[in-house]
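In the block that follows, a single chain appears as structure tokens, in the form predicted on its own.
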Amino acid sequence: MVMSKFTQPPSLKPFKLALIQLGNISATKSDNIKHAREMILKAAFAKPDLIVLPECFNSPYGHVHFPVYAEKIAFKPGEPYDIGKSESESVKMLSSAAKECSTWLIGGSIPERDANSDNVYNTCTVYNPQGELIAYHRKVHLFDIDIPGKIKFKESETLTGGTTLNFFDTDFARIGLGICYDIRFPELAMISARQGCQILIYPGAFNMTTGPLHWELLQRGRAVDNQLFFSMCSPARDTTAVYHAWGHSMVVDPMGKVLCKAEEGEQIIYTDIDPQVFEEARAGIPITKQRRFDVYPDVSVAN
């Protein structure tokens, strides 16, 4: 779902998210398919509501890799999916395994590649129980840095970010998807808490030198700002490869208390989101009915 204009989110209940902090990245991608279905089966053992894969399951992470490891999705917000003629075996096995698990799905994020353009995205896409691809998210800003001396990486040399803002309502909270770099720039936030999301989910890659830092310091400023959960799902690290992940993939409640976090390897984490901590932070801190407009403009408001 594109967020074009609000329309009423659903109750927030409660629910169990589970995180795959997928570890045994490899250069074959049918291994990693492969891999990740393992564990979305396993991960729904627990039986949570919602499970999320990492940014970039399916390949190694580098922007050299990302053209090569492309697929057609060829999703259209608001039509049909047929999954049985998708060209992407990615998307095929994460409905899959979506509907064997009678679970919802964020997987996590892929190269995709544009099916009526040479264009490659870093696109999430989401599953409902029934295996239908509902709603997919292109990583809007692009992770080009250079920190002299510890890390330089230019997305931008083979991906192009998407132009909208998404999120997609389940039967237990609207949730607004972002990608890792998404993170930097809190408008993206902002919007979808404004258009109702309860919590915002964004697949993510931090690195060495940005996790250390930041990592938790932006999911919990994100949540705090914005009174609602806020979840990071990471690869799991691999000092083999030549991106080295974070890890540490974390949920955080509206009033910044980290609810659950992994280490550094593969593992699955869960945690409950409880309603009340949400109406709560929002009653007993009422920024959401304090905001200023006369003095400073609303983002979620298009000029």
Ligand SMILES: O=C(O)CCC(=O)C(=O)O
Second form
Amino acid sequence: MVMSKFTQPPSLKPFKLALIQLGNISATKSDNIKHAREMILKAAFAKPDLIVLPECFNSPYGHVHFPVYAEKIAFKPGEPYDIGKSESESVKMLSSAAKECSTWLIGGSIPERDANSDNVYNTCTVYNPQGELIAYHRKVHLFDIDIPGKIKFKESETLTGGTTLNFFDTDFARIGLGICYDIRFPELAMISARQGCQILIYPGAFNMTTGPLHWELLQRGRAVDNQLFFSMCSPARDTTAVYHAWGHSMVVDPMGKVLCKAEEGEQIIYTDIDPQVFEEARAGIPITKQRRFDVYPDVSVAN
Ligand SMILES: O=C(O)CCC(=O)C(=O)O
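Got the form predicted on its own; could you also share the form predicted together with the ligand?
Expanding to the full complex; the earlier chain stays at the top.
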């Protein structure tokens, strides 16, 4: 299902974004949740408007782990969610941390077990400053790759791909969601942009093979193609883990300039989003008004 009806986005306002490149992700879920909470509170000292966690923050990254760490969330888009009745300890922590810090929070992703089936998803949840769970995104494109001698990974062994594209509105921006491998499919970013998103945020965890060549290139590409801000938030690299994350969480502006970038280790990075850059990029290079749908079809139109 594709988002279809266009609604007017809020106008983009200046805001401060914090990315938590979380480290110490261990086999003990409760420790991971506790550490994530501590880091959210730490990030909140600088008074960001929005805090972001990385992909798979409560579990080691690997298809064998997803069903073991999966939690039932049972979120229904458009319907109020009762945190008190949630079966997910990760959701409860994220909600209370967002409320305590009075900030928007993109809760990275966690393995999620569907409430009505045995399907497991890689799911991102979003909280407003009141701690309400208001949006989610189930990773649409599963990370199945095989580069001989380098890396083989098959999320589809245990995960099911999501079937919806998702964004949410704050008082400072419309924000589009994706998770990691979703970035390789430009259609998703393009559709979010046409839906009025001014910034796209994808929790992610690239690796030591694809990270060096593609992590920054893809983010700058998506940012320039769509003339919007783009950000990915990674876990820190842990060379004792089976999966070595690339790290280098970053934020890119609509001209493709990297505004901030982490190294490999645990780190919180901040950036101030400036709407002027967004407006000047679109005014100066007016591709949003120059498309030739008489020559090629508009593939962003809902099916
Ligand atoms: O696309 C890539 O190279 C990495 C993707 C990935 O690590 C993921 O989807 O979790």
